[in-house]
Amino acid sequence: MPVDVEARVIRNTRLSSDYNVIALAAPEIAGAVEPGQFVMVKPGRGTDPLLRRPFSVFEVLRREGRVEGLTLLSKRIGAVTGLLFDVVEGDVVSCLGPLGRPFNLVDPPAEAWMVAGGVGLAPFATLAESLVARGTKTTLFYGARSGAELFYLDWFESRGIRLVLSTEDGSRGERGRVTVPLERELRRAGSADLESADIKVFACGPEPMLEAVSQLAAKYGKRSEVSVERVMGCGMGGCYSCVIPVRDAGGGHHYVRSCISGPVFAGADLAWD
């Protein structure tokens, strides 16, 4: 069951002029979270902003084997993220979680390919640690507008994650969108000598990217799961602000609430059209 805590800010690490990682003392939530789940947060104690906002849990913080908190990866783009960018040690952030359906992990000999677009990196630190603990070979395809917006590369590499980088301006890795190297490697994995490779693709980022990743995975006969980024008013299914279309067996679709039926969905289950 989710719990609601007033979490003290342990630290605020600014990664750039817009991105930061906030560490919160919320062991009650961090100790129960599974990769892909999220929290609803609101900085400060007043009524502005009135509603909380959803954030994937980025890391689970441990010290000497004891869970002490969690982190959130945030990009300053609005009122709430602006407030979160400015928090300092000792501030209080209301934090409700863990919420939502997590990723379904894979074990060896299957491989895991994670595809992140920008701040879509957020659910992949916890996922990567869980996969590595299972011995699953893991690759991170990570795309952003520029090399200055590619973060935590050393963190992933230190855990044995293979990195495939791309940037729209070509300043780091391959020039272009992250789906370009993804398709190339999916095609290679489908070649004669690797046709039996069991690969599951996990993705998080802008919805057009998620649609493209899901279609590529299906094209090459691979399973995919995507974590959708929908506006959520409550995070617990009460407000119906986060509905998303899911395919019916008969070819139509119906709507579900992504906060409780997701945010993780099988890519093939979503009605992208």
Contents of the next structure:
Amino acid sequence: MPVDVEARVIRNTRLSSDYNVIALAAPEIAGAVEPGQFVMVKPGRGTDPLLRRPFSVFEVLRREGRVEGLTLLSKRIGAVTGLLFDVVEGDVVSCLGPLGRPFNLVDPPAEAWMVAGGVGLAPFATLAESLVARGTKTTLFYGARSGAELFYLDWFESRGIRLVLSTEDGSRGERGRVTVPLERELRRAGSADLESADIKVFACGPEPMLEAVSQLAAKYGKRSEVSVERVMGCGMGGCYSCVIPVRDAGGGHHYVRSCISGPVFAGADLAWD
Amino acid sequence: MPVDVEARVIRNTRLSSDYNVIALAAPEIAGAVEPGQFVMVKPGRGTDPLLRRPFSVFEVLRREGRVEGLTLLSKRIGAVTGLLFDVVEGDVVSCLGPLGRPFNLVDPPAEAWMVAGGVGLAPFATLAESLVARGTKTTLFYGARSGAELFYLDWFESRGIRLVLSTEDGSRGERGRVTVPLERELRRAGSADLESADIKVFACGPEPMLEAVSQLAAKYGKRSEVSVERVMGCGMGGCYSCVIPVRDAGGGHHYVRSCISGPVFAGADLAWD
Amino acid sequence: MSDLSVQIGPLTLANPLMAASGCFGYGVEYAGAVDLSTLGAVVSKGLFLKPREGHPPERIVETPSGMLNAIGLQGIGVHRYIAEKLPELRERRATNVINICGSTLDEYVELARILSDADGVHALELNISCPNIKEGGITFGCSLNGTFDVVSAVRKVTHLPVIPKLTPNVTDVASFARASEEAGADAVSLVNTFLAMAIDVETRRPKLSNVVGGLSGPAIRPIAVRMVYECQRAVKIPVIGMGGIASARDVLEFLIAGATAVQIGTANFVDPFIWSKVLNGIRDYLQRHDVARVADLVGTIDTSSREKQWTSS
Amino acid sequence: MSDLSVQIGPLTLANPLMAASGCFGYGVEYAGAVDLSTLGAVVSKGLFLKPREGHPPERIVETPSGMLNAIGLQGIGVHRYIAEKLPELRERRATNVINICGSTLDEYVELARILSDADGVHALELNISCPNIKEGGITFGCSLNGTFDVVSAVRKVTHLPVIPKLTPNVTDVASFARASEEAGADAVSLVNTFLAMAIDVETRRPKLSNVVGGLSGPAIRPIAVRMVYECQRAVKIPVIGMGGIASARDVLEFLIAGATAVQIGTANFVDPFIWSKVLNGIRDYLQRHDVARVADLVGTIDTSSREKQWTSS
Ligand SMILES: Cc1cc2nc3c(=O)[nH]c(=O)nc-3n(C[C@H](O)[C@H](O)[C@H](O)COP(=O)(O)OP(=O)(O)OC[C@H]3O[C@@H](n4cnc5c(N)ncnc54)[C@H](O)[C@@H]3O)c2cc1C
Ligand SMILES: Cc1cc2nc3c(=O)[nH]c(=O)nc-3n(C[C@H](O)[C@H](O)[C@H](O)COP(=O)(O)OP(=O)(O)OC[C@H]3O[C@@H](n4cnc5c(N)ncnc54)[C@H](O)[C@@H]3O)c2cc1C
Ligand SMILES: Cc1cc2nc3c(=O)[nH]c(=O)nc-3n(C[C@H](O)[C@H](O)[C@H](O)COP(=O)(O)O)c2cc1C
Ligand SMILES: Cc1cc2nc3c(=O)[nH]c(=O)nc-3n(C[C@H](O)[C@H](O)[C@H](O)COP(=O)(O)O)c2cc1C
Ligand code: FES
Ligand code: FES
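Switch from the form predicted alone to the form predicted together with its partner chain and print that structure.
Shown next: the complete complex, the earlier chain at its head.
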């Protein structure tokens, strides 16, 4: 079960005018979290903003071998992300977690291809670490609006992750959507001149991207798991706000709560229609 | 007219587990404020807490001859004073002012006797400075629950203010209410062996204390001015929340808005019932 | 430059922003903070025929994202208002809407008569919705017949635009808008405050001296928007919307829901300089969205479903 | 140690804290966060006879100190509830209040019949107040006759305590409490959510797929407290209060206003560990104020005037 921690802000690192990384002293959560799980956070006091907001756990912080806390990668889009952008060391952020179903890892000789769109990078640092620990060959396809919004590249490279970058404005990596290089490489992998063709695709980003990635994976016969971001009121299965349609046996769909049945789903299970 | 300043917190000094002094970078207000005027402040963002709260301007901060900002002396009793207790350097506090009618100063040979109960000390630092600048002999009668809640004594002493202290628990100064030494000295002044018997009494603190001080002043034939603290919604005369009954010519009373007709009133004008 | 003017019956407002009754004193209090001629209108504090002392303190209490008030309509009465406040308001070229309150139908009629003869009065807002006083007012506002009767009686004695102010404390606010329209109102305004209370649990006493009070502020905004939306679809006369407006975004939300103009109340307490900020925000929006006249936004809410609709298997 | 138990008709609750319908899943979701047997009761998510898919997203939107929801009563239906959820709830010794919703009077009756035979059901809460669905429900809740009819029909077919849940979207909620009492209700609960809406001004589309939704959370608390106060004075049966409760202080406010028990909804989303915090806060208060039984607090609001009262000269 999740725990609720009144976490002290250890530091707030601004990456750009919209993105920041907040380090929180929440070792109880950081020690228990699995890649793909999330926390529900609330900065400040008072009842406005009222509800917590969901965030992937970005990094698990360790110091002298002990888990010290976790970080969140936040993109400023509204009330709570605005407050998180402005927190200072010593402020307190309520942090409830870990929540949700994690990614299902893959072991060698299978490969892992992670596909991140923008702030969808967030779940892939912990996923990468877990994959690397198992010796799984891992690639990060990472797309953003511009080169200035591609973060933590060194972090991933230093862990031996292969990077395939794209930006909408072409300022770094390939110009255009991240699905373009993804499809090219999937096609190439299908033509069997790659070492291994057992590839699992993991994706996080805007839903149209997740849909495209799922469909590409299916087209090239690969498994996929996607982490969806629906508006969540509670993160615990209590409110039924976060539903997403999944396919059922009869060919129809039904709504499931993405907070407890997800946020990670097999790409093939979602009813993208 | 008042101005609204998004004032940066320069520092937050905790004086006890409930009292703190916040220095705010609001030179526009600090440069215009007169003793007894107040500001309406709101820390944080969002709509809870919603309304600003009134605070006396405690000190005017000067650096190299220029007005740098002002301080507030705050006692933690609820939502906003709780937030103010916890602000850290760099936080922003909206600050609207200066507002309200100031004290009417006195010139030598008249003397000024300031009577403060608890956080009612707040308006007397600026008042003392103005009085001292005019050469007016000034005494501070200052009562609190205990010696640990008597603040800024050195500050007043170093400016040549005579201190008469009292505490409810007797841990410093005289035991009991501040009105006891006040009455004793008023009586003595009445008996004319004091240098001057032209004394004006200024008071700020809980309303029962203000009532007692006004009545004592009247009894001994002295003028008094009191600064009242009613719940204020706007501080500008807009809401009619802050009313206080004043006497009218016919012997009755009517409500006036303490934010614009006060917060400083002649003790004799208030209808203490 | 976009056209910000809006039309309330025969009255043209320079822009859709009005200062809400009881939240802007008599207007003169704010003359130093805002040039009154730049407001769409100033709605006066609620006026009775006679001066009133109002309720004893506590008169307000803060609640989550809102406040309760039970001022009890302290006021100087219509005659002193005309003698002491109107001249300055005229001089400052304010558009003055007078919020009138009666204990009886006759009082509304008399107030309307008196004010129709006064120089510088541009419209009458009929306060039939104040939750804070026992006599009159809300007893009209909670009855369809009462509403119809007050509005038509006032209509008969004045050439001024008549704007009944509706209470949200009813099951079907749109029916009150319809009754007002049938009775000859030029517009309706809503919402007044929600009847509410708060208790000090330590003393077990109500926090307001009047026990109950009216809830205003951002807390009520989603309910007010819904009510404006309902009323605008029910009547042809303009709807003036209010309740918790604190930003340009909030004004736009009311306009899109169907308000022709809006009033700002509680938020003016928090920020007396809100007016120019909101006006600039509206101008900016109109420009970004290439809308020529603010009036073109009114009621443009698009409720057509663009969601992926599907049914269960 | 203070006695926290309260009596709702024939049913004794261990304490006055109930989890509000739709805000606690089916209860089992929260079994890891709170020992369900320590709650006064768990009110189920609203149940229809048949499973329902509910509305498409967006289903919620945050508002100042509140939230709108238009879930549309997605649910598994009464039969799967009995088969799949009740056994675990029984095992965890939860006191189960089932929130039932019908499109017709007959559906309420059938639901009541089915649930009366199920093991582990302790009371029925009649949802005649959901603002989010077009069929049934609120059409009963907004009509005195409708309320009377549903309550008396259900009363006839069940031995379980019957608790109609009242809507706040009416002019005079106390009259609905009276109609419920006359029809044989064991208690009434209130408030359900306030009909409200929010608009995305950039797209000019409603933020909820259902256009309108129900406002809950701290924003509505002062209105809910007032309504509980009014109902408690109008009826002899217990009143179960809710609306924006987020702390022990808030619970005490409702009890003092006249609620015998309370429900917590939205605040459970914000803090699923709220239950023990609130219980501890209540225990602490009872001790500080030397109150032996929490039931002794109910309706103890003191409205006698102690203000200095005087009239104008
Ligand atoms: C499982 C999960 C993990 C997430 N991880 C991260 C993360 O690691 N980093 C991060 O920055 N964000 C993450 N998000 C998204 C994040 O929760 C939202 O950005 C946040 O809730 C916005 O809150 P706000 O108060 O700033 O915006 P609000 O003021 O609540 O909303 C501003 C606008 O954004 C829209 N909006 C709100 N939530 C979402 C959403 N989930 N998706 C798209 N639009 C939305 C609103 O409708 C509104 O129009 C995650 C979401 C989920 C569900
Ligand atoms: C002109 C003026 C100058 C003031 N100067 C100072 C100052 O320099 N330093 C300072 O610490 N305080 C000062 N006050 C009082 C200060 O405004 C209140 O303490 C503050 O508003 C409380 O806000 P809160 O959000 O912390 O408490 P809330 O959460 O709003 O209230 C907590 C409790 O305190 C009660 N309360 C609220 N306001 C007052 C009040 N004015 N008097 C008594 N009880 C109240 C409430 O009813 C409630 O029960 C001044 C007040 C006025 C009118
Ligand atoms: C302190 C106060 C006093 C008010 N006085 C009046 C009044 O005299 N007449 C009236 O019609 N409405 C009065 N109102 C209601 C407001 O005009 C407005 O309808 C309500 O506050 C909702 O708008 P808001 O949320 O922007 O404040 C008053 C409101 C407040 C807060
Ligand atoms: C997401 C959500 C779902 C709800 N579903 C139901 C429901 O199924 N049946 C019902 O009677 N009330 C339902 N309600 C209303 C709550 O039970 C409660 O009456 C209301 O939210 C006010 O309490 P609160 O402010 O503590 O949330 C729901 C409320 C919310 C927020
Ligand atoms: S977020 Fe509440 S059920 Fe998923
Ligand atoms: S505080 Fe609003 S009138 Fe004085």
